[in-house]
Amino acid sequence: MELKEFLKLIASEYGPGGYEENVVKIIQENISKYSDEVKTDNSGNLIAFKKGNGKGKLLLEAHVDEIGLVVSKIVNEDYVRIHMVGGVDYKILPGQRLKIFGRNGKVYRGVVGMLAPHLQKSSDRGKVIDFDELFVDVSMNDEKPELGSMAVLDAPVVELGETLLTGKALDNRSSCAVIFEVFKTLSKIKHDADIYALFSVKEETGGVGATVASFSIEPDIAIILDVTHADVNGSMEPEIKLDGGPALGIGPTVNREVFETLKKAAEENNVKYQIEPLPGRSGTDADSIQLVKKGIKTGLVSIPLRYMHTPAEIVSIEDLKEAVRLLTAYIIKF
C-alpha cells in the first residue's frame, strides 16, 4: 500500500487514548509483511522488529492515539453531555459530527449542538459558548450510547490537490505512516542495526505507552516522530513551513549527537529539513523515553502540520516522504 493511501486509511480510523485497537490492527496487518517479528504488549503498544547485523538497537517511535471525547452524562433519550479526552479545544466542537463507540461494541452517530443564532439573545451572539453549554444530539440513533462511550470527530482524511491531506488524527498517524514506509524501504536494503518500530498508545493522555514499551526494548538510541505546528503567521520563531521538510528538534530534551547525525544525514542526501528549537520539554514522547532505565539518547523528527487537534489538520505528503528518506539515510549510517 502506498504512503498516501495508508495514511488516509489509518487516520480515518477510530482510536482515542486507551482505545487504539482498530488502528493498531491495521498497522500490524500491513507492517508484518516487512518485519521479522510483530507483537503487542500488555499496554496495547505495537512493536515491530527488523533484524540487522546486531550492531546496536535503534527505536523509531510514534504514538497512534488521537484526541477524543467521552459521554459523561445522559441528559435524556435524545441528548448526552461529553467531556474531553486529551487536548481538545471545546471551541471547535459546535456543529461537529461525532462517531460514538459504545461499550457494547455498537457505533452511534452524534452532532454537537448549540442554540441556533436566530434563537439566541442579541447579547449572547458575540460570546464564545461555554463548555458546559455544549450537548450532543443522538436522537438519530435507534439505540442510545451508554455512559462512558468514547467518541471521535467524524472527519475522514481527504486530499487537497496533489500533495496536501486534511482531516482528523493526522497528529500523529502521519508519523505512523512514515515508520511504516521506512520498514518497507528497509526490506530492500541492508542495515547493521536492529530496528524496532514502536506504535505507542495513550500519548494524548500522558504518554504511558511509550514509557512502558521503551523500558522493555531498551534501545541504544530512540528517534521519536511526531507533528509540530506549521505556518502559524509569525507567532513562532523560526516558523516551520509545510513542504519545508521534517523539523529536527534541538534543545535540552534532544541528544546533541543524535541531532547532528540526523542533520548530517539530511545534508549528505539532499533531504529538505527544518530546525525546531526546543526551550524545554518537547510535548512529545521524547520527554519520557529519555528517562527510561539508565537514560536513552533521543532524537526528535516532526512533521509540519497546520491546525493541530482540529477536524481539519493539514499535512503535506512531500514532508512525509522527506522524513522517510531522512530516516532511511540515518539507519544506513547507524
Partner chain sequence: MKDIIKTLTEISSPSGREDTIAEKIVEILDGNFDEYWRDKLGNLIVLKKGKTGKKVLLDAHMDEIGVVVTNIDENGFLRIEAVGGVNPYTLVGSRVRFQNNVVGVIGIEGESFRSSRENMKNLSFDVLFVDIGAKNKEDALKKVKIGSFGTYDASFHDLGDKLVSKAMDDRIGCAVMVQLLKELEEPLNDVYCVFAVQEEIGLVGATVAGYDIEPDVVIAIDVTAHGDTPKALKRIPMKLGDGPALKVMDAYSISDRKVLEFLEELAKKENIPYQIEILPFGGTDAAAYQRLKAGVPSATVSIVTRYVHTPSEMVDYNDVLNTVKLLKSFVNSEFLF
Given for the second form:
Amino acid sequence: MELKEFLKLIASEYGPGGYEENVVKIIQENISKYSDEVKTDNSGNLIAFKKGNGKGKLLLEAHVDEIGLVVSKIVNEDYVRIHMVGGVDYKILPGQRLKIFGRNGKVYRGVVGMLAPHLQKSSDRGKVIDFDELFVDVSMNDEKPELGSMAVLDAPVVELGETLLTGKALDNRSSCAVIFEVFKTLSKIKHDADIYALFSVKEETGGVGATVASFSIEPDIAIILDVTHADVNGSMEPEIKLDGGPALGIGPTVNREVFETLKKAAEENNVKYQIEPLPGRSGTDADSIQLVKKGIKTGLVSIPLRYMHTPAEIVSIEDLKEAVRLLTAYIIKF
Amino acid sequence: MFLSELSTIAGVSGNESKVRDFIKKTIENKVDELYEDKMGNLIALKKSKTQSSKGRFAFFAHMDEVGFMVTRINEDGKLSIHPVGGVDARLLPGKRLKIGEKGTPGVVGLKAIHLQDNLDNVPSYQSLKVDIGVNKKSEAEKLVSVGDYAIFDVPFEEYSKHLIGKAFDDRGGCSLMMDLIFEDLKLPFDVYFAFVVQEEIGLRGSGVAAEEIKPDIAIVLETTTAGDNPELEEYKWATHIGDGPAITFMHRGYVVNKKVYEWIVDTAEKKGIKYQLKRRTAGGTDALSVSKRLFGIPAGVVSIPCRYIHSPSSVMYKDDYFDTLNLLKALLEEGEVILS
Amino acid sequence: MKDIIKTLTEISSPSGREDTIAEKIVEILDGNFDEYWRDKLGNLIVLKKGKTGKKVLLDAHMDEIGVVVTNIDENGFLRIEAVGGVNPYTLVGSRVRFQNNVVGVIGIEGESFRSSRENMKNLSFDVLFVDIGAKNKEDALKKVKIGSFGTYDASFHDLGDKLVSKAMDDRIGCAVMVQLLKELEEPLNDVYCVFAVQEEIGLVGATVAGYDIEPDVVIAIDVTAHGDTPKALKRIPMKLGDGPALKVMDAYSISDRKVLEFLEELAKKENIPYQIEILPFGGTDAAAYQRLKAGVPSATVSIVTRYVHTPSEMVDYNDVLNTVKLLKSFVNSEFLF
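Having gone through the form predicted alone, I am curious about the other one (the form predicted in complex with the partner chain); can you provide its structure?
What follows is the entire complex, opening with the chain shown before.
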C-alpha cells in the first residue's frame, strides 16, 4: 500500500490509549510481509523485527494511540457525559460528531450538544463552555453505548490540495506510516543493524508502552518519531514549518551523537530537515525511553503538524517522504 | 574545595561535558574505577581496602546547572531564549550571557527606564531578547545556532567567609565528592561517587546511574535554598546560612527513609557536628529517582545551605561547606551501621 | 471484619512512617500466610503460595495522608506542611495526632478582620499553626520535634451499612487483603499481597515492590470518588453500595483492558454486584506496576468512598465484602495474562 493510502487508512481507524487493537491489527497485517517477525507484547505494543547482520540494535518507535474520549456517565436514555483520554482541548468539542465504540463491539453515533445562541443568557455568550457541563446526545441510537465506551471525533482523513492531509490522529499515525514505509524500503536494501519497529500504546496518557517495550527490546539506539507544532506565530517558540522537512530534536533528551549522525545523513542525501530546540523534556516517548535500564541513546525525528490534538490536524505528505528518506539513509549509515 | 573552578564552567542540563571533563581529569588518579555511562553520568569507585567488601555505598551530586537554550534567531538578529530548568525571567534584564560552545557574549536588553510606558510590566521570556551585537539573522547565524545553550556570564568570588558565584547548585555537591575522593579513605565497603546529569529538568540522570551502581544505600548531596532574608518570616526559612549542613526528612514525592534519616541525624549528634533540619518540604532531589529505581534504594539527602540559588549570584558560607564535608566523613566512618 | 477496619483505620501511620501499621497488619494476620517480609523501602509483602506458579500481586497502600512539623516558634506553636493531599480547609476545626500520641489543634493567623477574611479565602499551610498546649518552645520540644509526622485525629464509626473513619484511603484496601488472606485456604495462583508505602506522595513503594516478584498480573485496591451526594461531580457515576468499582481509567493509568474485562466477566459469573468507574483525576499504584520492567497487565478495583482525604471517609460495608469475594474468585481463576 502506498504511503498516503496507508496513512489515511490507519488515521481514520480509532485507537485511544489502551484501546489501540484495531489500529495495531491493520499495521500488523501490512508490515508482516516486510518483517522477519511481528508480535504484540503483554501491554498491547506491536513490535516488528527486521534482521540485519547483527551489528547493533536500532529501535524505531512511534506511539500508535490517539487522544480520545470515554463515556463517564449515563445521564438518561438520550444523554451521556464524557471524560478525556489524553489532552483533548474541549473548546473544539461543541457540535462535533463522535464515533462511540461500545464495550460490546457495536459502534454508536454521538453529537456533542450545545444550547443554541437564541436560548443562551447574554452573560453566558462568549464564555468558554466548562467541560463538566458538556453533554453528548446519543438519542439517535436504537441501542445505547455503555459506561466506559471509548469515543473519537469522527473526522476521517481527507486530502487538502496536492500534498496536505487533514483529519484526526495524524498525531501520531503519520509517524507509524513513516516507519511502515521504511520497513518496505528495507526489504529492498541491505542493512547491518537489526531493526525493531515499535508501535507503542498509551503515550498520550503517560508513555507506558514505550517504556516497557524498550525494557524488553533493550536497543543500542532508539529513534523516536512523533509530530511537532508547525507554523506557530510565537516569539520564543521554535520556527518549524510545514513542508520544511522532518525536525531533528536537539536538547537533553536527545543524544548528541545520534543527532549529529541524523543531521549528517540528511545533508549527505539532500534530505530537507529542520532543527527543533528542546530546552527540557521533549514531551515525547524519548523522555522515558532515554531512562530505561542503564540508559538508551535517543534521537528524535518529528513530523511538522498544524493544530495538534484537534480533528483538523494537518501534515504534508512531503515531510513524511523526507522522513522516510532520512531514516533509510541513517540505517544504511548505521 | 574545587568550587572556584567548578562554578565558572558551563554545564547546563544536557550539556555537561565540560564539567565532566574537568572532574575526570582531576580525579582520575585518585579512584579505582572511572567511567561514563550512556547518558553522560560520570561514575567513580573507591574500592574497599579490606578483603571482603560489606556492601555498596553511593554518593550522588548533579553536574548540571540551570541555564538557557536559544530557540529562535529573529530577523533582527536578536535571540529568543527559553530557560532550561527553573530560572525566574525577572533575573534576566541587564544580565550578560555566554552562548554556545564558543561562549559568544550577549546581553539581555530592556527598554530604557525613560522610555517605558508602564514600569510594572513583568519581564517574561516572550518579551526578553538577547542582543549579540548584530542586526541581521544571517549575521547572528554565523555566531550562534538554534539549540545552543547559554549561561550567565559571571565570575566566582571568594571572601574571608563567603563565596559568591553561579551554579553552586550543585557544583557544591560535586566539590564535596571530589574532596572525599581526595581523602585517604580506609573503608570496609565500596564507595561510589555518581556525578550525574539532568537533575534540573526532572531528576533524570540519577536513576540511570543507580541502575549501574546498584547501591545498598545512597546519599544525595545538594546545595539547597536558604530563604533567610528580611522579606521572609523566620518560620518560612528552609535553612539558615551558618547553621551547618541541612538534613532532609521529606521533600516533594519522597519521605526520606526513616532509618537513613535517623542515622544521619544520630551521626551528626554523636560526632558533635553542627547541623540543621531542612524546614520546608517543597522541591525534589535525586533521592526521589534513586529510591524508586530497581528494588528500591534507601536514599538520604544532605545539603549545603545557600542563598539565591538558580541566580547568577549564589552566596555560600564556607564553614557550612566544611561542616558538610565533616558530616560526610563521619557518615562514612559510621557506614557499617547502616549497611548491616 | 468491621473490627479489622476499625483497628486499621484508627492507627496513625502517614507516608514514610508506616512501621506501626505494618506491625499491626502482621499481628492481625495471625500466621495466615506462607511468608512475609519488608523490602528495602519498607513495603510489607505477604505471600500465600498457590499451585499454578502464576503470580497474582494485589496491592493496597498502607500509608495515609498527614502532616509534618517544619518549625516550632518561641511560644511553642508549630508550623506544619502537608504529607500527601491534605486540604488546608479540612484541617481547620479538626485535630491532628502526632506519632507519640500528642494531639494538636489547628489555628489560623489573622491580625485584622480583613487579613482573617483573606487568610480564610485563600487558605494555605503558610497561615496555619498547630497548638499542642505547650508553654513555650522548650516545653513543645519535649513532645514533638521538627520532622515529627502526624495524621488526622479521628475515630471509627459504624453507621450500619456505612462505615466512617479517617484513612479508609487505603486501610480499607489493606483490610480487604487481610480478610482475603484469612479466608484463602490454598489459592490456585501464588498471591502476593503488597502493603505499599508512600503512595500518597507519589507511588514510591509500588514503583519498586514488584521488582523482585515479577508478577504476571496486578490488581491495585484503592478508594475512588463518588457521584451520589447532593450536587456531586456530575460527570461520574460511582455510588456507595453498588459493588466494587472496576476502574476504566483515572489521571495516572488506564486499566489493562484484558484484566478489566476478565474481572467484569468474573463478577457477572459469580453474581457479584459491580460498577464501572471513570475517575477524571487521581491515580493508584496500578500506574506504577504497568511500568514495571517489561510491563505487567494491571488494573484497579476500587471501593467507592465519600469525602476522600477528610477525617471522615465513608464506605459501604457491602462493597467491602463484595470486593473480598471478587478478589478471592480472581486469585483462584485460571487466566492467560
